[in-house]
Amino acid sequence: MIVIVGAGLAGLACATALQRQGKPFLLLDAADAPGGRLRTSHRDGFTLDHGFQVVLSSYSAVAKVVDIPALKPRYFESGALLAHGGRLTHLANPLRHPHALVEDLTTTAFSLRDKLLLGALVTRTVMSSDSLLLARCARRDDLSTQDFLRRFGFSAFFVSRFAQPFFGGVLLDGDLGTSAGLFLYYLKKFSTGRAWLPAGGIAAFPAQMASALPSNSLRLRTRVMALDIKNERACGVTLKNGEHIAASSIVLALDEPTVCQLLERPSPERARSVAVVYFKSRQSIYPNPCLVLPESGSGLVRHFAQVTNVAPEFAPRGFHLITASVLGFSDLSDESLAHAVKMEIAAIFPNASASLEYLETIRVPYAVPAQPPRFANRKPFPNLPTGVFAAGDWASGASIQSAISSGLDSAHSILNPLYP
């Protein structure tokens, strides 16, 4: 018997592979729902993420587990509103929309300088394969974001006015201290990819993958509390009501520090963490269907969306949702930090300030793992017993693609044992 602890994205992704080989396997989560971070929940109507967690067409893992075109998929444009000094400015993916070539080039949001250097750069990552690039959060010369940024050359406009408020919500990390390898890997998925939604909001996706798993095989509500290993090897798994289910291999597919606890290991560097404030308004308060940036350092939102421009299934009829990305929120309460959003969206959008109405604050104190510069060279468990396997986005850039990833390479390594 093969025991996948954790349904998340890599666990559900190992059992999907180990199925479709026959392979009889026993799926366990502490939750009462698949999914691990992807999660969902619905109010009077609304649909709401826990955190702004998008797809990405260019995610080639995706396809593999999942048919998307059944999740109903509601894509955003490929491009951004940046709001600086007092104005609102449409910049648009040229890859994506050569329509909005001229429209980039003229825009005062940042300088000429600053649209070739991002010219130059986004063709070389989209030149360089995924590996490669990724490859570079394991080097010795590997630098925070923000370092890269400054050396290849662009100006602190370019940073304040897209770099921050975009890729620092991607990534979580206001100050970009991030590994670059996995911003340039970021920076070819969004410009080679369309960012989407499912229309049932983004736990439809870990949703329907359990749903093509044998109903026997998925336990949910149900915490694996210790691994049974004997001789360095796997032989099962103790639950929290003392029930052992025995196995010949065990996959951890769970956040970096539930695998620490569960290998005995040191707990790993503080993940980092997003509060999303919803609200509804009877009124647009823009048309777009694609985020509004802020403008770095001018407050506490890093991005927001009214989502009903794209997804308008995420709101009853006449009503529109908006979503705001919050990092650096934790000594404030609910309401207060409601308030504070509802002023900085108002202060682009003036007419927001009568519309909103605060709906909800999702606060997700793990959202995505730590990965400063040169992470992925860390051999975090090192030495695993024999049977045992460890799997998350954890291990090389915290992203759908990668979760999956190494759910599917976890199955690999157990049903190829002797081929690496």
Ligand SMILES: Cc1cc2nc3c(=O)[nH]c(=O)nc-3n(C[C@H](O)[C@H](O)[C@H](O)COP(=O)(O)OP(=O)(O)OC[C@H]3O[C@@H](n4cnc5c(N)ncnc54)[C@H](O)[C@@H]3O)c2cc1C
Second form
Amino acid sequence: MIVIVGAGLAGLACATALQRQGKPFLLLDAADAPGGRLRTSHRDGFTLDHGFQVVLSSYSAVAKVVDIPALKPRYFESGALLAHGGRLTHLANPLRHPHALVEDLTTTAFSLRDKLLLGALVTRTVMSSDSLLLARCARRDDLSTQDFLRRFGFSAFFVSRFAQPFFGGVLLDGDLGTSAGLFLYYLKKFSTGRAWLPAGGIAAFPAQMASALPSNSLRLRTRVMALDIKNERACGVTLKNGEHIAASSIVLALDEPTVCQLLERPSPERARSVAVVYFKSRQSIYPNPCLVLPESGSGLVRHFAQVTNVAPEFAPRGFHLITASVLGFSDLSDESLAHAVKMEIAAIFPNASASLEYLETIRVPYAVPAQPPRFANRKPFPNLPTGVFAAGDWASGASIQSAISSGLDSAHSILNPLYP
Ligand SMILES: Cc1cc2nc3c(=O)[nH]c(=O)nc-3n(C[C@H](O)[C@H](O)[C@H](O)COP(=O)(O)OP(=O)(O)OC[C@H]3O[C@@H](n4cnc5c(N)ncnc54)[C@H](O)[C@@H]3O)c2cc1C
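Would you generate the structure of this protein in the form predicted together with this ligand, following the form predicted alone above?
All chains and molecules follow, beginning with the one already shown.
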């Protein structure tokens, strides 16, 4: 029997690949729903994702595991509204909207030099393969994104008005201390693809994957407490209720701290956290189907969106839904945080002050692992016991794409064994 521990995207992708090859497996998850960090709550007709997460059309792994049209993708416009010094500037992606090039070149958010540098950098990343960009995350000369942007010649305005709000939100790292290799990879993915959300919320994505698996192959509310290893070889897992399940292969498709715990190895030190604050409104606060990026350093909110501009299904008829992301784990109470966030949104769109009604705050303590320069150089789990495989987003840059790819890779390793 193959036991997969963890029904997040990595575990679901592994299960999907095994099922296609007719290999029986058992997929175990401690939570009450599959999907791991892709979670959605539904409240009074509102769809509340646990953290602002988007799928990119440039993620090649996605079409391998889901039927994209069946998820009814709702696409964001490729670009953003930059709020700076009391002004609002629209920045479009000229690769997707060539007619916007002139508008972008004349934007006042940052200098012509910055725009030309950005054009040169985008061209460079688009010409590079994904694997080459990600390989940089292991190179000795990898830098933090912040240092890379400075050395490349970008101005402080470019960093605070675009790079920090946008990529700080993507990497969940407001200081841009994350590996420049990962930044360049995302720059390519956002330049060449469009961000989308399933009409049913982000959790509809893993739900579709889970629904395609045999019903008796997925056990929820089932926490694995230990691995049963004999003579350096996998022989099963022990559950929280004391039950033992025999297994010839075990896939640990888990977040990095839990893999460390089960392998009795030291835990990684840091992870990125985020809080997302939701408001409803009867009045639209802006019309564009894109994110709004407040200038970095001016407050708590890294980015916000009237998400119903993209996915009207996220709110009941007559309402709009606004989502705002605050990086880190704010010490403020939910009410104080909501008040501060509302004031920041109202500083950009004054009608928000009267129209936004607080809905809910969702805090995600473990969002993605810290990914500093050269993070991919370390091999987190060398010398695994025979028959044990480890998968997850920590393997090569946390993302929906990397979680799926690592799950598919572990299925491939099981189906094409190198060990006797
Ligand atoms: C707020 C936020 C925003 C993000 N934004 C984006 C984005 O816009 N685009 C993007 O590409 N990526 C984004 N990501 C990253 C992406 O969601 C993750 O990289 C990916 O979902 C990780 O999948 P995984 O399968 O590796 O791990 P997980 O989703 O963490 O799955 C691990 C599973 O293991 C289970 N588990 C844990 N311990 C046990 C145990 N002992 N026994 C049994 N089961 C156990 C958990 O319940 C969970 O279901 C974001 C993540 C967050 C949280």
